[in-house]
Amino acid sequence: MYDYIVIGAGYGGLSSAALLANSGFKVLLLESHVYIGGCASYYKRDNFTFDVGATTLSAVAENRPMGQLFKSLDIKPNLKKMDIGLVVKMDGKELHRFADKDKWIEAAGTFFGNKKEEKIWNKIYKTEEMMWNFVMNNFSIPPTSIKEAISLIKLSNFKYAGLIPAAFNSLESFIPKSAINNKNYYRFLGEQLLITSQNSIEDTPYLTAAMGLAYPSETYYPYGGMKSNADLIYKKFIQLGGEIKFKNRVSKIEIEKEGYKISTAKGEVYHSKGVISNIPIWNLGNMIEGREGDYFRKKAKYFDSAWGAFTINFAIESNLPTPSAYYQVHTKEKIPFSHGNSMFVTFSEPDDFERAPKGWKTVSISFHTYVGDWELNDYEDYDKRKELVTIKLLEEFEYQFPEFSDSRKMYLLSGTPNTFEFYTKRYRGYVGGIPHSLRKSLINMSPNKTMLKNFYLSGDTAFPGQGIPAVVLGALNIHKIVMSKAETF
């Protein structure tokens, strides 16, 4: 019998498994795919490596989730801090999101002609700093008992009281009218929030909006792609005695007297004292029968929608440098079946030969889309939609980046929500987790600790939600709860 079985080898599951193995627990990791990484996985074509989802990394400082994980596991990632965390292309102009706060405030003020930039962004950065400090020092959020609730009401937390209004009011209510009435500024805020919080200015809580808007100041480029850090965590897990079984999709979770019985689609059965599920709540409810599974089914019903993504990956033959690896491009016209009016573009760095051979770059383009637009019974219609979007995105890329118009291109591969569902098994191909919303507060999200003994949730549909730093924070929280002996075997 295992101490813990971890379901899903995304970043949340990998981190949970490695942290527990590092503390001496006997851990089995079950993964339905042939690769690790989940929504931040990859695929290869000859000498090229393509990320399938997330392409940026942040929260690497020692007092942030990624930094704490790397330190705990004694991992040395190969990362490059981006001095320009993001380039915003809008109406033929470029705005550089400098890592340096003062340079960014000056650039934004000049670009948008807004004299109140310094006040707005100082408040955003202050809120982000306070929120990170709060969540890094309080691991039982949201509380699941009176005891945990009382533990949050301690003297050291009083300094965070100012975060309360930010959690229950929108970004729009915190931003001056002059900024809201600035058409381009409003567009910029809205498109970045769609990327980071997956919601609108009117409905995103200021608290999470501040974290999303500040993130480009700490953007890192991972050499080798997002898989490189996942590989380091995986190798550490194996080194610590952890076991992993690929192509083992969990089909059923049953509660036993001494723990849990885990059955897979291959007919294999495993037993453990505890479980950590890194799979989305939309999938989890179908694996647990009876009233125990009702909790997860209710959560899935409450958070009944999320976004899908349309992605294109290809390689270009070019040595031309770019100011940053990351671009948020406001498109000249709306791309068919896109929700917003921008696309996110990632270039591999010229010296990243793990992603592309010398003289070549990999390119990834993505945007938000409604999953319902791709759930078609007519396969011919589906293929036509996919081809249309691919053509329009490539046309937009050529228009926005004319310096690459003559570059040879290879391995043009498109993906829809259906693609994500096929490879990751995520319900309807939802990616990115639950949108941050005032209407459906993060407080209502499933906490890492559940009502079932020694049963925990990580991943982007459990608190604190979307993004690699968030799911890693969830893993850190689970480890702290286990090690605090809040529950014993």
Ligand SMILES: Cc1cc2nc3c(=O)[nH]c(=O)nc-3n(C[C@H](O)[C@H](O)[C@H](O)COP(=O)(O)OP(=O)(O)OC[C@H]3O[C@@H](n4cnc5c(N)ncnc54)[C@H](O)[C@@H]3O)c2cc1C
Second form
Amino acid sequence: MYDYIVIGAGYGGLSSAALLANSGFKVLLLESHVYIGGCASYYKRDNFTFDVGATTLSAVAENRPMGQLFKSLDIKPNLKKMDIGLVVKMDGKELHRFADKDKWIEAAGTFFGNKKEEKIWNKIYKTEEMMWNFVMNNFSIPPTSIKEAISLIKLSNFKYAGLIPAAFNSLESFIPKSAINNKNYYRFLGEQLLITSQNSIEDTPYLTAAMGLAYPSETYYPYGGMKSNADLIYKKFIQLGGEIKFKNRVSKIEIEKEGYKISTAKGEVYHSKGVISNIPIWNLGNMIEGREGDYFRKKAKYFDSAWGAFTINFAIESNLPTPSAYYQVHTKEKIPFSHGNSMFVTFSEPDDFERAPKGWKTVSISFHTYVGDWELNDYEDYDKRKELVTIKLLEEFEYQFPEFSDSRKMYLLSGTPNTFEFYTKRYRGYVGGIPHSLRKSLINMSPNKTMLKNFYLSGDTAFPGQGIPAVVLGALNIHKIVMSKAETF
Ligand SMILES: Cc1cc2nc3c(=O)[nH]c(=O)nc-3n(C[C@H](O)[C@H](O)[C@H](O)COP(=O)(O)OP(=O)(O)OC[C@H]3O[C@@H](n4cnc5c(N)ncnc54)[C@H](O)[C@@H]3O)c2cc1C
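In place of the form predicted on its own, the structure of the form predicted together with this ligand is requested.
Okay, now the whole complex, with that chain kicking things off.
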């Protein structure tokens, strides 16, 4: 009998498993794929390593989720802080999102011509800082009982009272009219929010919009790709006595007197006192029968949609440095089947020889797409659609980065929501978590603690969702709840 079985070795599951093993629990991690990492996993082609999805790490400061995880597990990641967290390409010009706040405010002021830039960004950065402090110091969010709700109203939380209006109002209502009426500024904010909050200016709560908009102030490039940190967490977990079983897709969870019975598609059966599910709530609902499963099915039904991603990866032969590894490119033409008008481009750093040999770089491009556009019955139609989008993306890349147009390109591979569904088993290929929305309030998101005893949710469809720092925060919260003995074990 295990203490905990963790389902899914994405960043959320790996972190939960390692933190629990570090506290002496007997943990089994079940993963359906042959690799760890999920949406932040990788594949190799000869001497090249390509990220499949996520490419950017943030929230590494000591008082933020990644920093706290690395500290708790005594992990020393090989990261480079980007002075320019992101380059935004718009209408043939480049806007540098400097990590340094004052430099960024000056750059934005010059680029957009807004007079109130300082006021706007001071408020955004202040809200972001307060929100991080709040979530890092309170782990029962959203509360699952009156007791937990009352515990949030403690004296030390009074300083966060100013955040309340930000949770229930959009970014639009906090930005001066003159700035919102600036067409380019509106475009810029809209595309930034799409990649961070997965939502629009009108519907993203200011609270999480501020966190998303401020992220380029703390952007890190992981040497070796996103896999390198996942590997460090995984190795730590194994070192601490944790067990992992790959190619073991959990198909059923049953509640027993002493805990849980977990069955896998291969027919293997495991027992544990507790469970951490790091798979999306859309997948989880179908694994638990009866009244207990209804809770997850209801949540899945309420948050019934998310984005899909289209990705391409390739290698280019070039020594040319880029000012940042990360670009958000406002496209000249709308890419077919894209939502929004931008693509996210990541270059490997010239001295990252784990990703590409000397004189070469890897390039990863992604954009948001509707999953329904890829759910075609006819394979030929699907292939044609995929080819069309790949060609358009490459044309756009050539146009936006003429400095690489003569460079040799190799190992081109594209992925659609179907690819994500195939490799990560995520329902319909929904990725990136649940969009942060005023209409479906953050309070309704699935808390890490569930109604079932010793049964927790991590991953990007549980609070706070979206992105690696968020799923790691979920794992840290679960660890705190377990250690606080909020439930008897
Ligand atoms: C194109 C793209 C770009 C992104 N860019 C960034 C970025 O730059 N920075 C950032 O922070 N975030 C980014 N994200 C978001 C980020 O990748 C995810 O939010 C995060 O990695 C999700 O982690 P997770 O642990 O919740 O789940 P996942 O990564 O989805 O992991 C779930 C794991 O569970 C396994 N699994 C599924 N079903 C079962 C089952 N039944 N039994 C056992 N195992 C199962 C899967 O194989 C997978 O390994 C991006 C996402 C995409 C798609």
